[in-house]
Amino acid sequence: MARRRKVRRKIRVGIIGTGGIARAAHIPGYQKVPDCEVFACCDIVKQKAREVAKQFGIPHVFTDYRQMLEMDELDAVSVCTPNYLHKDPTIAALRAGKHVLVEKPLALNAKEGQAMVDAAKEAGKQLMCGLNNRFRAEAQALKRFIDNGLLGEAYYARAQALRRRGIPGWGVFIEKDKQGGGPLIDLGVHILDLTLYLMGYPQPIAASGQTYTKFGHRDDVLGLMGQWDPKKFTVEDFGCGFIRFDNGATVYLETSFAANLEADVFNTVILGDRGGCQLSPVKMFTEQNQTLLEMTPTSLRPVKTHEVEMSLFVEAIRNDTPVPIPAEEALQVTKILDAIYQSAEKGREVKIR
C-alpha cells in the first residue's frame, strides 16, 4: 500500500504597502514558495490595494492594517512602506502574533528598530530584514571561503555604494523626514550590510563621517531614475563614514545619489592577514609559496535574491529556526548610520552604544 504524502500546512502571509518593493519582490517571492499564500494586502489608498489583489489574485483587502492583523489565518506579514512607518505596523504584527519581515533599513533610526527589536522578543516571534544582497551568488561564493580562513583576520573594508546619477524621481526618498537621509540609508544599507556579514559582524564602538548636498537642490542635473523636485530635497546626495570596531577592525563607507564619477559602483573590498577579496567583478588574492595569487569564481548561477529571501523567511517560520537575517544585525546597521549622520552634524566622532 502507497503511502500517502504528507501535505505541509500553507504559510499565510499578509502584506502591509502595495508599492514598488511589495509589486516587483515581495509578493511574487512569496508566490514562488511553495505551501506560502499571500492571503492578504493593506494599502491606505484602497485602490492601489485592490489593483494589487486583482494583479496577483489576493483573496482579502484591507486599508488598515490593524483590521487585517486580526486575522487569525496569518502567520506572518511583510511590511513593504516607507521607512518612516516601519516601526508601528512592525510592532502591532508582532504583539498579534504574526512573524514579520520588514524592508530595510530595518527603521526610521535606531531607537525606532531597538523598539522593534526588544517587541520580537517580548512576543517570541521573528523577525527579520530585508537585506537581500547576502544572497547574491558572488557574496555566498566569498562567505564560503572566508569562514574557511581565506582572509584570516579581517581588519579593513572599503565599501562602495555609489550613483552617478541616480537619484529617485518617485517616492520618498528625497525626503529626511520620511527617509531618514539619503543614500546613506537608502544604498548604504545594504552595502554595509553585506561587507559586516562577510567580516563576521563584529561589533562597532564609533563611528564619524560627512555628509554633502551638491546635486539635490539643482534643477539642471540629469536624473537617470526620473526628475525629482529640487524643492522637496532634504536628504544628502553624498554621505561617507569610517567606523571603528571592537576587534580593531575599520571599514570605511562610501555612498551617492549623484557623483562626477565615471560608472556607477556596489562593491566592497576587504583585507586580511592571509588574503583579500572584492564583490564586483568577484576576486580573491592570497600568497601562497611566496607566489601572489588571483582567484576569480567562475560558474556561478544567477541568483533572484528577493526569492531566495522570501523562502528562507518562510522556512524559518515552518521550522522554527533563526532568520537568516536577524533584527539584531540590522540594528547594529542603523546604529552606525545614525552615528555617522550624528558625526556629520556635530564634526567630531560619535560613539555607538
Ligand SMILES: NC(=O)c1ccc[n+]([C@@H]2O[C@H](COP(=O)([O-])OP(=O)(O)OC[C@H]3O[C@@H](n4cnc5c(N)ncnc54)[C@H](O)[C@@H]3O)[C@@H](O)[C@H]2O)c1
Second form
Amino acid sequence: MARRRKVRRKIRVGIIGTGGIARAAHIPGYQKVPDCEVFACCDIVKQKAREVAKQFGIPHVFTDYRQMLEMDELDAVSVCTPNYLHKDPTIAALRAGKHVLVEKPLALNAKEGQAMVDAAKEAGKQLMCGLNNRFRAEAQALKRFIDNGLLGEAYYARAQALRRRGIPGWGVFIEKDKQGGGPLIDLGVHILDLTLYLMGYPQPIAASGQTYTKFGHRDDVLGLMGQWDPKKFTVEDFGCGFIRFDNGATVYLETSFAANLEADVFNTVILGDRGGCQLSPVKMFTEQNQTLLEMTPTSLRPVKTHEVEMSLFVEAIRNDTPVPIPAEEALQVTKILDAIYQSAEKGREVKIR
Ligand SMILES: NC(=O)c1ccc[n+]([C@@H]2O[C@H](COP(=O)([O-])OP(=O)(O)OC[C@H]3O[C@@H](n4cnc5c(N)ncnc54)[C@H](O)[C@@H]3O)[C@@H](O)[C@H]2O)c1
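Now that the form predicted on its own has been shown, please provide the structure of the form predicted in complex with the ligand.
Full assembly next; the chain just shown is listed first.
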C-alpha cells in the first residue's frame, strides 16, 4: 500500500510596515519556511509597499492595515511598524482572528503591552514577540547546559548592551514619543530578555535605575550609525538599572547608544552557586574536584536568528502549539523597563506588580 504523504496546511502571512526589519528579516524569513506564503503587505507609504511587493513577489498590497486584516486568507501577521504603532495593529489583527508576531519591544509601555496580551487571550490567538537574540547559537548552547543544571541556583546577572558610538541616524529611534525611550528600550530589551530566558524567567518585583543624555544633544559627536538630528534627540543615550526578583535573584543592566568605552558589548554574565556562564565570548565556569574549570563550546553552527524566529512562529501556528517567545514574557521585560524609567524620574526604587 502506498504511504500517504502528510499534507501540510499552507500558512499565509501579512506584513504591517514594510521598512527595514520587514525587508531584512520577516519577509525573507517567511519565504524560507516550507508551505508558508507572504500573501499581503501594507505600508502607509504606498510607494514603499509597492516596491517591497514587487521585490519579493507579494500578491496583495495595502496602505491601510485594517483593510488588509479583512482578508480571510491570512492566518497571521507580522507587525513591523515603529514602537508607538505596535499596540493598535496588533490588537486589530488579533480581533480579526489572526495570530501575531510583533517586533520588539512588545509595546511603548506595560499598559499597552497588557492590553495586547489581554486581546490575544480574548481572541484565542497566539501573540509572539520578536526577541530573536534568544536563538543565537551561543545562547541556545548555554540554555542546554543551564537546563541540565550548570548554574545550580542562578542568583545574579550582569547584562550589557553597549555601543560606543551607535546613535541611530535613521528612523524614529531618538524620539521618545514614538520609541518610548533610547537604548534601554531598544537594545536593553534584547539582552534583558535573553538573560531572564537563561535564568528561567523569575518574577520581577522592583527596579531602580538612572538615565543620562550626554551625547545625543550635541552636534560634535561622531555618528558611526548615520548622522542624527540633535534637535530631535529626546531619549537617553545611556541607561542602567538594578532589578530584584521574587526568588532573591538580582540583575544589573547597562545600555548605551553612545559612551566612552573601549568597544561595543552585547553580553550577559550569569552567576549560580554551582557554575557560571557568559554569552560573549561564550564560556562556562565550574569547580570540580577542587579544580576550577572553564568550558568553551566549539564548532557551534552559525544561526540566522530571524530565520529561526519566523520558522518557529509558523510551526507553532501550524501545529497549534505555544509560540517560543510568548508575549507574557516580553511584557515582564516591558514592566521592568517602565520601572527603571520611572525610578530615574523619581530617584527611588519602584515596585513591579
Ligand atoms: N529584532 C531586531 O533585530 C530589530 C531590528 C530593527 C528593528 N526592529 C524593530 O522593528 C520595528 C520597526 O523598525 P524598522 O527599523 O523596520 O523601522 P522602519 O522605520 O524602517 O520601518 C517602519 C515602517 O512602518 C511603516 N509604517 C508607519 N506607520 C504605519 C502604519 N500605520 N501602517 C503601516 N505601515 C506603517 C513606515 O512607513 C515604515 O516603512 C521597531 O519596533 C524596531 O524596534 C527590530
